[in-house]
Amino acid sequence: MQISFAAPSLDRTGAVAVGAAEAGLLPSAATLDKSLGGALGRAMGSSRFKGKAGQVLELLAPSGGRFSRVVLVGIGRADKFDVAAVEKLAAAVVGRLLTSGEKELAFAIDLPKGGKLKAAQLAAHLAMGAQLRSYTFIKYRTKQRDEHEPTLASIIIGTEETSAARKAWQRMQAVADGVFLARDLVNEPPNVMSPQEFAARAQGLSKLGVKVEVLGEDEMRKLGMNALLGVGQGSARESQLVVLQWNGGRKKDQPVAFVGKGVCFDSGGLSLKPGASMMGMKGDMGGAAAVTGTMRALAARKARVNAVGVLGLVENMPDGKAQRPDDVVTSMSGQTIEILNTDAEGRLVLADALWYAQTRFKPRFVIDLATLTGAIMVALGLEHAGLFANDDKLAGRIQEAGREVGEPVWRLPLADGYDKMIKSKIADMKNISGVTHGGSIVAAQFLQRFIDKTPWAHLDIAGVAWQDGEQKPLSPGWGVGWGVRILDRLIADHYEA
């Protein structure tokens, strides 16, 4: 899609969005009114519309302007219309407008009187909220294609602030590229997005100047990666893990990493899951995605850092070969596990995955993101990620980023007594509790075993990853790819040089 940005105007032709306040039209709106004869006055007299922030009011062909349709978009209360309430209300535009047979829209959205917005972040985010609802994945669709084929092809935003705007959009637009890249990644069938698969697509990154190392099951082995080999010996596709590297900053700089689960496919291996529980267990790669797309991001945009990305790629099936409950396996830090249940995975990726960022990169943090336990949609719904950390400091800011960017977070404890759930009586830890309670606390505190004194960060991504309905705004389809803009906002926020 094309997006472009011009003096304000509403001599165009195609679509137009423009917006009310609870308190009446904003200027734009009340213009365009009076060249309708009053068509929006009247058609707001006749419905339920307020200008509460979300309504939309659609006007068809309307009779005394060029337009072919209007859309009236509420705003809601000026000293709530934050950036976040800008994507929502394009998003809302563009998906109303996306397959409708429009191709051109024109955004005429002023800033409300005592709202805090400059111009230049209205068209901005006004851009962001229309790309991220553009995003379609429609590729293996041969039936009533042309009922799913995006028809909306152009996107003017008017503002006086062209040149800061489109400055701004630059930058948003790098990330907004790597959110559909993670987007991708989570949406292809398993059958096609194998290990080895999601790793080609990674080496495509170093067009962008990302280094890309890609490591086979016998490098692993050497490392002692066998908590990470462990998960992948019953499928027949190769385990892999990639390190990308992004050197944007000085030389001495040390770099941030970030780590990715990347289960490709989960049926559970030997403890297998429930056929319903299996179905969507091709985004348990979420993590490794988001991972991805913010590599993709950053280094599209230039971001004056170093950083690291390293995504363990497995797919977890039954088979003679596979990993059996009671299994122990020595991790690549030499601390043995004992495996009670193969369906908790995740945890053993990451546990090599994350001991290799560290003792290779000496990194100034390391995050990792995971799709790793139900448990954590029993504590938050689908509306917040779950946070871990060793550190405040790092908590706190991944915290404000959220709230910044719509991907909200919230930090749950790490205390001893979880850790004493996981101890094993034959080897120096299990893989699971034994128990139904704090799942996802215990799989934090798995996770932390393997971190040494380096300041670290557990996402637990289970409940934000993807989605089946509509609930998340900017997100059209099945992956959200949630994580790429917390985790660039985090970056440009606090460790760009």
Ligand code: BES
The other form holds:
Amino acid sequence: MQISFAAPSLDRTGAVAVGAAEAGLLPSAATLDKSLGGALGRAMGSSRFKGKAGQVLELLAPSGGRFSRVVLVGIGRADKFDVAAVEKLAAAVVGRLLTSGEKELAFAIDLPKGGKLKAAQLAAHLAMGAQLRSYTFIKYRTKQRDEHEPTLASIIIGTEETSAARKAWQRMQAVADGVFLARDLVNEPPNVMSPQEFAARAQGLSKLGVKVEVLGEDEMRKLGMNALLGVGQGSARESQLVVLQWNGGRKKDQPVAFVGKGVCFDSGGLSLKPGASMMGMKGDMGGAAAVTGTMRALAARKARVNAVGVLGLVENMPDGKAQRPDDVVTSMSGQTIEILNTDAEGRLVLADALWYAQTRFKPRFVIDLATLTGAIMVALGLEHAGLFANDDKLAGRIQEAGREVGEPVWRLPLADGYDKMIKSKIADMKNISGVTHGGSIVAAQFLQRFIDKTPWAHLDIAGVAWQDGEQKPLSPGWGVGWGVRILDRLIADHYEA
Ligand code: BES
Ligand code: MN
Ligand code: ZN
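The form predicted alone done, now the form predicted together with the ligand:
Zooming out: every chain and molecule, the one shown earlier first.
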């Protein structure tokens, strides 16, 4: 989408979006209404449009004006008109117009009286909402019907503060690009998105100044990463470990580290999933996708931070060489693991990736993202990601960042009693507890055994990385790109020099 900012003007063609509060039309809308001979007011009268947040009213080619379409959107109560509401409003308009035949859309939304937003903020977040909603993933449709083809190509946002808005948007656009990359990676089918293909796409970040290293199986074997390697052992495709480095901070600054679960397809391995549960398991690399998208965002906006991303990329498949339930593997940390269920594979991948990230980079903190457990959806549904942490300060900052960008998280406990549940008779630990309760916590306890003294947080994103049901306002597709915005905000709020 081409997005630009310009001084407010109603002297245009194409579509225009104007706003109404519950108290009535905003100034631009009122001016437009006059030039249309009161058509907006009449349309409001004959519909149930009340200016409530989320309401949309469309007038096609009203006479008295040059606009092909006027979209009146409700902004709700001025005191509740925050950045999240602005983004949703823009998304609602773009959702209506994306395949409508319109090519160009102008926003003429004024700041409501009694609100807290600044003009540049309003404009930049209109852009963000519009951009995030404009995402499509239709490359594999060869027979798209004409009326399903996106037409909207350009959005002009009217604002009194064009240069401040442009500056804010430049930064946000880098984040939106990171979200789009994460969505693309998740949406690609698993026959395409192999560990090697994922690594190749990650290589693309080098254009932005990210240092990219790719380790294959031989190199990982030398490092002793047998927990990760065991998961990929039943696949015809080679496992990969990708290391991304963005050095935008001072030379001597300790980096922050992100680790992503990148199971490109999770069949369950020999502990095979039933067919219905296997559907969607191309998205089991959503953690790695979020980390990649975040690194892209940080590099594109030249964040003043040293950041590392480590991606554990494998395919969990059941062939004659596959890992068996009952196998024992020695992880890179030296700790041994009894594998009792090959479908609890994400924690095995993360065990080695986390250890690698900590020992090589000595980071200020490490945060892992993983579509780790179905149980997190039992606990939290699809609204919050699960947060676990060994550090209250880091946890608080993540919670705060999540609230700011609309990616909320909910903290769950860690405690010795749960840790005892993964004691093994023949190894240092087993990879499942063997009982069904507390599944997400047990998985997090397993990860914690691979955390040294580093402040650490684990985000279980199994419920938020993709969406099968109702679509989210800012995320029209399947892959959500969850994680890019919260991590970018966390860095911007607390870790930039
Ligand atoms: N990738 C799955 C978790 C998952 C399930 C993500 C559904 C998204 C939707 C993970 O590897 C897995 O299979 N976990 C098992 C753990 C169990 C064997 C202890 C699960 O959740 O059933
Ligand atoms: Mn699994
Ligand atoms: Zn998995």
